[in-house]
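What follows is one chain in structure tokens, specifically the form predicted on its own.
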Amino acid sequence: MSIQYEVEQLADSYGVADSFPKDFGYGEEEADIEDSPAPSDSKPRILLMGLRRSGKSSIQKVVFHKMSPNETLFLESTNKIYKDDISSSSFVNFQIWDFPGQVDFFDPTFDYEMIFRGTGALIFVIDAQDDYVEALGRLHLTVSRAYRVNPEINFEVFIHKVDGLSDDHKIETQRDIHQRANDDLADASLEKLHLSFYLTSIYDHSIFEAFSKVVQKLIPQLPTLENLLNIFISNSGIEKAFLFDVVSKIYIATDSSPVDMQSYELCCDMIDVVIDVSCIYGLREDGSGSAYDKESMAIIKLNNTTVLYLKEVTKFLALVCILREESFERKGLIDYNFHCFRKAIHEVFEVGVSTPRPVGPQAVGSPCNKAVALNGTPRSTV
């Protein structure tokens, strides 16, 4: 379906990413890990950890299940380990394990070696509006134990619920947490352990951008995708381009220029608009068809001479570009370059599909992860 919009006013604020239809998502959440089939355990894992009521389950529901942030206020506290199999996208293909805040690493029934050995990224969530002294102690215990089991894990710290803090307070809180956490690691002679810090909130797009950075580290083809995007924009007069996973609005790659938060929010809102309108007008009378297919395309012209251009790349991916109106006059050139870019993307992942599957304990569950080790870290670039 092809859609073109003329937008006369640039919105002062950006809507929360909750406008996807509920059935346009990743499926239902699975039960706890003991009840899950063994074969799916070979997928790369992302662990969500932190103290009780820090916002772990809310993050998972908002990003991957399209729950409205206001609805998360009624979520019950997690009391057992839940696994969410994110497998609807050929790129975002992993498991998220949501841990209860009261996990005791010294409990003999807790097999932390098995869990950490199969983990690609560990996200520790800290409530920025609460006293985080206890959270920092748990963070140190968690990452030090995980690092000794699997030093290849990517350690990510979400300084969460910052929507209630002033800009100065946000910066001061991040600086304080960063300093204390790294001092604790230095005291334990763990200077090689690297922590990445993000300011996040489910009430804006910061949580989606943070998750994008986390997921990108688990994509072995990332350098190739970034190189293709750089070539595409430099030959097309485009200012910025994002390769989005349409369902979650995680961007799996972008060009090498810095990411501006406002640009990212505009692109997210454009995906919302395209899917919403397609669900209303793009389906057949009997409700069949897809809200997003190979014909999906949209152009939005803003009143500040900026143009947003969306094109379908694969069943789950969209390229969203930001450019000036004068550059968009060469739409034929842009479309030709996009055709070459799209063909290259398909070739990159056809190489991954044609690569022989490893057998035994190193086998990985999906075609897009052929070059991903069991712990979710890249082996080589396609």
Given for the second form:
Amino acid sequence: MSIQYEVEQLADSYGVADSFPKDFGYGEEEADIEDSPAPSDSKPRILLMGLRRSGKSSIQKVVFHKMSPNETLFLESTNKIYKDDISSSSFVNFQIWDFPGQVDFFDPTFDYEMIFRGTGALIFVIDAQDDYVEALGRLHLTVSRAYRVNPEINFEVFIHKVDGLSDDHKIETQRDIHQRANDDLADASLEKLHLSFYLTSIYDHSIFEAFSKVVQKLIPQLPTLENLLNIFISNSGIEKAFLFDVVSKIYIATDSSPVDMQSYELCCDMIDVVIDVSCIYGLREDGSGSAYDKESMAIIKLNNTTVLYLKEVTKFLALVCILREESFERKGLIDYNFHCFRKAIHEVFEVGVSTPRPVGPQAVGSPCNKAVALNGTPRSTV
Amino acid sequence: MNALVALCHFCELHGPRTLFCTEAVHPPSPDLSSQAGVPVPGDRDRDGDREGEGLTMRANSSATQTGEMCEGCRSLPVSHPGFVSIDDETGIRFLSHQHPRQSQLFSVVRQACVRSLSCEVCPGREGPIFFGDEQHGFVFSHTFFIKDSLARGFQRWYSIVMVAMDRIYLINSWPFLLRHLKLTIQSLQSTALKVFDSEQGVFPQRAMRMNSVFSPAVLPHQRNGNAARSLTSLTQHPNLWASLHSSFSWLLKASGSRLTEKLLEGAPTEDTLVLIERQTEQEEEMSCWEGAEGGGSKHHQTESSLSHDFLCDHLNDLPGPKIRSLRHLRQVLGVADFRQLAWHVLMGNQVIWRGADPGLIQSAFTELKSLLPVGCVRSVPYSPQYEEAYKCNFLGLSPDVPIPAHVSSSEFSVLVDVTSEKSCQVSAAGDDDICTMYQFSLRSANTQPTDRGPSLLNKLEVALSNENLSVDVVSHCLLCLKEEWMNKVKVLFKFSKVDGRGREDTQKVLALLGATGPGEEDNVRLLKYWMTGLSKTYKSHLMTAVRGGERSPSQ
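Since the one above is the form predicted on its own, can you give the form predicted in complex with the partner chain too?
Next comes the full complex, this chain leading.
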């Protein structure tokens, strides 16, 4: 497939420094976080737990720090909890805590209640290429204890490193792990504890997709966002639309039509292309400016009559759509609808800004009550 | 110094582990083992209170550590006897092995190890850090990397921790420890780097790893492959542990002899100064007498009785009932009489006790003297004739001695007559019924009210009447009150006598000192009287200091 693309508005775009400020040797950033425990501690956390060498740090580095998957081979083992706060560069307003697999945090010398109390999601990573019996034991121990401390946590299980497995093997592994883990929970009469399973690999987009779903569960405005997207695409003749967090390429919402992996990958690639090109050509002479800003927008026409459409929505979010060439003839309509959509999104998040930050699920109510006029059609949401 | 040095490692398989530990064992001696600090060998009492948390750490770690221990987290094999060095001067033995010898130290070291490698972050990752608490000891920790071509990230995490109970000591040793640990660490790192470079030259790991990922032959991953290599193989240093033992032992010994602890008692009180002055005076006097002739022996006696007088212990030898405390005296005399008597004592009036029982009188004087600074006390415990007020402010007399008329009519003296009850002559009746054995009658020509001040007496009376306070507490309270007022005396002395300020200014100072108010007159009298009790050292020091101070700004 040959891609012809035109990137509009390169004018004053990209600054790597702004969008991806972390370098991979994680020295200084830690100090910053430790120095200001108060604000960072108030954010809900996503915990990455699992046995040693299951791929926790790799996931965190690949998803949030753009590390190339091959480079993760050279990561050293994690010796302490690394608290990664990416809210300054990303919409994902959470702290990611990466745990060392070797240390047993249920030892009484650690305050594991403190760890779990402010946690939004616990991701347990299982190495699918390894014998996972031990991992299942640890999974059960971890989730049951965490559940006792804080039953509000979303428990997510990443069956990881599936890139080395055949498709049949993948399905079989997932079924087996699902079965055993739930049997263990049933034996401990913890049926209410719900585990979600994902097959993931850092070598394809599955890890981003899985992380997207984890994050979506923690976004209180999700139903509103989905609704807005639905209205937007149905009125604009668009096939599929994603609302992306640009830095992490996590999609925080999409319309209600089913997501197929290829279209998600296509959109991810488009973001990479746009950011990379604008990073090369979009900066000012002195290197200042940002790779992603208000003017960022791109249209890529593929030779199979598909058009990709990307436009800035907020500082961290971009809308990426897939549509047919014939729908794209009505570009004016799409642009106008996008304008309404963008306004509506801003209104949704303004509620979060004007009221205390949208931490936790309590911030849902207000944005839904707003009658958002989209495309001239007033509607009541949800 | 009671401390312990340990080398810790973050094992890729097992997490934080203690690799090598050097402890100092003191020779069994009572004073050494009673010294506070790191639990001393044989100090079994501490075992008890540590047990709870020690158990969990131990259960956790002994299960995993004996069961699964890889190359990387083992220094000396269990069969190895360890290393011992003996310091000939002090007899202290330095023992090194994988783990500390004593179980209660085990959990302390384990905790320090876990925290140094997995909790406490040094900004920049390699470097010194200090943490800890009273319960688990304080830790100086230096983390560092050792290159390893086979390790994840091509390096391994190590730390050297120094654990001690004495926070101040450890912090003061920081620059010293840092300097010397750095040397040890740098030598480890440089030898490891040589090994690393030669290994990389033979077999570049980076390329190997990149290739192996994409060749399915390597699957399944070897989770327990040769992930762990010992520090010996990383540095190719055959005598690694022996040399670490010697450098750790030296560190312990050197940091112990670097700083020694001295107990500082604070500045001497006025009472101590006065006592010292009197003692030196007596000694001078004595040497004069001895030089003169053999008649010195008689004086000897009086002097020793004088000093006993101050130390107030000699009296216990005398038979008969005694006054045991101020509170006791207050009960015996009654509240009103006690107040009056104490008032006279504090104002510097002559207090005369007349009675047949010298033991009782002396014990009463002992208690009354405690109201005054030592410098104000001049006492004649028991005399056959009247002594003038300038000679003594405490005078004990036998029952038939007449009091001169000018004294009995003076408002600056108070007379307590102790008369025996005829009915009860048995002296063996015990202390409790002094009241039944004796009658006390208090006489004074004083016309001033004694119930207003001084403030010191008011406060003391509150303390005395509060039965919840033990005699001990009351005496400490009195001590504090005396110190408080002695400080005021010093200020007033400096102000009025040394600087020679006027009346108005003095009045302001008195207000500042809190000496004004209802009992003002009494307070001022007290201050003036107590001024006579200041030590000569203090007075002369103040005089010279002030004069020196006056001179220097003008120069």
